[in-house]
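Encoded as structure tokens, the following chain is the form predicted alone, with no partner shown.
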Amino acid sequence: MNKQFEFIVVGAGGFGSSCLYHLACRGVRVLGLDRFGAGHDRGSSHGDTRIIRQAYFEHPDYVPLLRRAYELWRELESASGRELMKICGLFLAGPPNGEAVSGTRLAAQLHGLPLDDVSLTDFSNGSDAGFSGFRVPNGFDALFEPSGGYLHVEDCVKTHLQLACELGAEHRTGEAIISWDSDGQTVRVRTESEEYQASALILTPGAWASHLLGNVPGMPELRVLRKTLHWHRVRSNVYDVNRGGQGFFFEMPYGVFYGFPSLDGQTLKLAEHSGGEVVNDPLEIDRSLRDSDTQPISRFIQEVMSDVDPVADRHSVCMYTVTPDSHFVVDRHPEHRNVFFGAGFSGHGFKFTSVIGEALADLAINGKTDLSIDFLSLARFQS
């Protein structure tokens, strides 16, 4: 078994699989390591779908990265012959001065992005064509982003991994990472069964970031939050993606909720973006469905979505790894010039996996990237 490589990527989920692919595209010898199999359900990159959008209320500086991410998703579709990204639009509603509405308007204005105001005239009676499955609370503004949509999350991960391996990368699973070290020239990665060496290391460990990045000077606390995803039966075809159904995002007084059109005409997926219980050990996360998980979702459905059964048909559990400011950390290790990392994607990162993987590959090979990631550097926490 070959144990020496030019690059090693630790954590081959959303971001790691993309980095592995972009390194393989450049013809280097690269190894990807993961405790679990391709497209597994033990982290943050599973559950059928993830929202993608460009008018980014979290921070307008993400928009240039998103534009490149869209290009890369289309390139990956072309290379694989698979549909990975579906553009169906995103319906967003909340208080006019709330983070979601005001931030979306700002990002669209600064970057010249298409964004439509949705008239709420007689909206509650379902007369607004295209949005009749929703009841918008009084006093809310509603927006429609035509460039929004969703990604097929497991297929994205598996496609990155498959194409990476076809290009010569190695992907090994079932190996938990024990430790790593660097002397500036060589990195060593120890798993439960092997030791590997490379010239450079890229760490994308998801919920295990504190274990593998906890000694990085200046690294903030990374909290891991338990999150549940819910699939509910629909009572009409108004949410069907093949009949004009779209993704949605609502900033309610008691929580923030998002969801997807029905892909099968029978169920749709939705979840609460806010809240979440702190997870001390990602391996021991509670995967059952609790009343505290279902109550906010049921309330939201009963208040906003008239044609959805408020009782979940099935569920899944995933994790957010959250920084203090809810923005990513993508950087070079301040003490080891041949170690790079991406962490703390804070529950809104998957749509960026295509472009952050490219950025990490740039950093690992060239020591720099032309992509606009400076605002995601570790230095912001030191200042």
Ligand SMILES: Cc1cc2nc3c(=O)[nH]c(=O)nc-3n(C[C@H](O)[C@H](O)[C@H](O)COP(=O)(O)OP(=O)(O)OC[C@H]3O[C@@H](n4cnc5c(N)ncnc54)[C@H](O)[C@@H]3O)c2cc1C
The other form holds:
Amino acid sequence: MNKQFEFIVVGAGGFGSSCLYHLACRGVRVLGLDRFGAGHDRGSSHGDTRIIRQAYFEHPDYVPLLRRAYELWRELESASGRELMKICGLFLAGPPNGEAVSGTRLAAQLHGLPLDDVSLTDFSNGSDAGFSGFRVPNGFDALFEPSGGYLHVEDCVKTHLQLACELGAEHRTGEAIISWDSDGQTVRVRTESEEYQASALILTPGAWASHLLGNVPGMPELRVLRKTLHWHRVRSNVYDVNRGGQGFFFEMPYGVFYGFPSLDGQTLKLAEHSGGEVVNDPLEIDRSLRDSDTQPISRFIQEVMSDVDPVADRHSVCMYTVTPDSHFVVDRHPEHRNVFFGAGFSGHGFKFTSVIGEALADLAINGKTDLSIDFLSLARFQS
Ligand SMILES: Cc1cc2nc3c(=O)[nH]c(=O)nc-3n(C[C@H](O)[C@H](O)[C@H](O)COP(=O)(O)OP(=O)(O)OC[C@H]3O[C@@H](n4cnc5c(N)ncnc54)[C@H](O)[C@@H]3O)c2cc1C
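Rather than the form predicted alone that you just supplied, could I have the structure of the form predicted in complex with the named molecule?
Every component of the complex follows; first up is the chain already shown.
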């Protein structure tokens, strides 16, 4: 078995699979290692769908990256012949001065992105399938972002991995990485049974970042949060993606909730973005459904969604890995010039996996990237 590579990517989930693909596209000899198989449900990249949008309320600096992310998702669709990204629009509502509404307006204005105000008459108009399924609280603003939509999350990961392998990358699963080190020229990666060597290492370990990146000087605390995804039965076809149903995002006084149109005509998926219990060991996370998970979701459904059963049909448990400012950390290791990492994607990273994978491949091969990732550097935590 070959143990010598030019590049090794540790963690072949959302970001690692994309990095592996972009490295393989450039013809280098690359190995991707993971404890679990392609598109598994033990980390942060599972549960059918992820929202993608451009008018980014979290920070307008993400918008150039998002433009490139959209291009790369379409390129991956062309290369694979699969539908990975569906643009169905995103309906967003909250207090006018709240983070979601004001941040979305700001990002759209600064970057000239299409964004529509939704008026109350749009709700009473029964022909408008998407909006008629929602009751917007008094005093809220409602916006519609036509370029919003969703990604088929497991298919995105599997497609990156499959195409990477077709281009010559190696992807090994069932390999738990115990440790790594670098002497500046060579990196050594030790798993339970093997030791691999390469000229450069890219670490994308998701919820396990503290284990593999904990000793990086200046790395902030990365909090892992337990999150639940809920599938509920729909009682009418107003949420159906084939009848104008769209993604949604609501900043409520008691939490932030988001969801997807119904893909199968039977159920739709929704979740709470706010909150979440700290997870000490991601391998031991509680995957049962608790009353404290369902109560806020049921309340949101009863107040906002007229035609959805408030009792969950099924659920899944996932993890956010959150930095102190909720922005990502994508950088070179300050002590090892041939080690790079992407971490702390803070519960909003998946839509960026295509572009951050490209940026990490740029960094690993060229030591720099033209993509605008400076605002995601480690240095910001030192100021
Ligand atoms: C419930 C939920 C909803 C979300 N919704 C959205 C959304 O709508 N839109 C959006 O953009 N983002 C969303 N996100 C965030 C997004 O999904 C994550 O930011 C992204 O998936 C993280 O990818 P990752 O590559 O960092 O982690 P993962 O995909 O979990 O990959 C990390 C990989 O590293 C491997 N690994 C780690 N350590 C080791 C080791 N020692 N040995 C071997 N393998 C190792 C793991 O097995 C895993 O495969 C959501 C997240 C959750 C949990």
